[in-house]
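Only one chain is included here, represented as structure tokens and corresponding to the form predicted on its own.
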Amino acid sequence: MRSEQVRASAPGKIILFGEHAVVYGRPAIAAPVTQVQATATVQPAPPGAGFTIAAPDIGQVFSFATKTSTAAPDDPLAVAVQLVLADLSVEAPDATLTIRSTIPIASGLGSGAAVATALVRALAAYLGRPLAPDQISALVYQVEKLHHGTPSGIDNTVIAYEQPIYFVRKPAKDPAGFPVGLIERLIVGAPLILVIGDTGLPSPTKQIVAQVRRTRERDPARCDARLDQIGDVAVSARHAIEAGDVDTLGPLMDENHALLIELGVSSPKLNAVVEAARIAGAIGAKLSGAGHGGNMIALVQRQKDAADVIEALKETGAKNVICTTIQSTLPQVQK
């Protein structure tokens, strides 16, 4: 255990291609988006003091131990904190975990995984016994249930491993409940320029794969066979970033949004701001995450052309609009 500050951050993700198909075993591309990220910091307290978490972002404030403040016990900061001490076999110590963010909630950046991982780093950290990015993914899986019910575990895998990947999940799971899939490290041929669009409205996740789940049980044929075609995009467009033929990922995101739109999760103001940055130059632009609300995204050629797309985003009355370059990065631990 540590007798100075630790500090752990972790980025927000965007999902390229394969939203809700990669519930049903078929493959999805996301990345980390570190304009936007979660931090936890670690600090000592005196003997006695007990463990504290603060997250002054939502104004919650809450002793661990006693529980003292509105923090339920199902509360996905406390339900983190919980599963590191259980699975490091330690108790609490006297310390407070402060919790801050710019990550928006519920609008598909992954703000709970990111959260719960920077929460896991930093206290894993603290402790002295950092855990690897397997290790904290399986962890932030726990809270993710909190979250979505049942989540891809998509989000905790790209955030703990902070870097492009291709997800596969598979029905089977690990002993401690994680969905056992492929996970491999996507090599980014040519630099990706997305902008990122932020509707302003809410993507709430478990609701809208319950929807899901029901459009399914209902007609179980014409479901399937969409979320086979999102499956198939999500092969090609790995194909293509790896090539680094940025020209075939325009038409590929237009195809998977129109998928998209017929399996029921899109809304008006996406389909709206997905044409505003295509009209503006986007090659291609799609929803991502849940859907009905939540970010769009949309891939331009050249950082110049961006600047185009964000002031169409704009003017179409999107909420936030940032620009990202795909890029590898680096789990970021300090003292």
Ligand code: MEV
Contents of the next structure:
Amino acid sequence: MRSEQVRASAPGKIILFGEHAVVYGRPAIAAPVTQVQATATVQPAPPGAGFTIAAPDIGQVFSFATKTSTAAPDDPLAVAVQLVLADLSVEAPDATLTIRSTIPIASGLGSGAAVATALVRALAAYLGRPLAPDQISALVYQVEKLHHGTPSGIDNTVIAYEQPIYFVRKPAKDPAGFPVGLIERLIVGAPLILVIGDTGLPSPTKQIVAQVRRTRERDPARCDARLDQIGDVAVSARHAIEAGDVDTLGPLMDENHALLIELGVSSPKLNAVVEAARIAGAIGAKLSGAGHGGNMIALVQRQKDAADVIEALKETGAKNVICTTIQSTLPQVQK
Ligand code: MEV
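Other form of same protein, the form predicted together with the named molecule, not the form predicted on its own:
To see the whole picture, the full complex is given below, headed by that same chain.
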């Protein structure tokens, strides 16, 4: 058991291609966004003090012990703690775990998965048993199920591995019940300069994923055709990203956005912000994440083009506009 405090963080994420279709086994591409972060700090408490979780950003503080917890049984933070303790077969330590996050909630930037990842990382390290990315991802997937119902696993994967990934959900599960996804580290042939704009409207992933499920139940052939097309776009995008062919990626983003409109997950506000980015010089733009509200992303050719796009997004009412560059990072993802 450690006596000094331990701190760990986790980035936000964007889906570059393939959201929603990834839930149905089509490929998707995602990347971490390090400009926003969740941070977890574990500090030792006096013997007998018990384990306390504090999440001041959401006004939540509760004490927790393996047997008597004041947290709701499905509280994602308490569940994440329980999963770590069960995985490591240890009792809750006398300590305080504080969660902070600069990632807007329900905006498509992976806030829930990042908070859980930072928590799992910090607590496991505090207990002297740091976990590898695949172990962290598997635990966070269990927490994601509380947020999202039927998550594909892409959010927990990209955030736990902290690098651009090409991801395909597999229907098979490992003996512990985790979905076995094909995860490949994505080689980014040329840096991708992206402007990320938040519509300020909520993007409730669970409800929107359920909406797509109902759409699919009503007209499976039509919906599956759209999902196949989105999957094909993701495959083409992967080749373009690896080849450093930024010019091809713009139109692929536009195509992906058009297919998401047909799937019924965009909104007038998202479409307006996406269109404003294109007019201001983005070579492609699309919603990112579950849709309805939340974030959109716009690809620009050069860093100097980003300023015009940022201004156009703000004029259209976007909040928290971020400019980020996606490039290959080490270490390697296991296949
Ligand atoms: C959410 O970031 C992406 C969705 O495809 C849901 C999922 O993959 O679980 C909408």
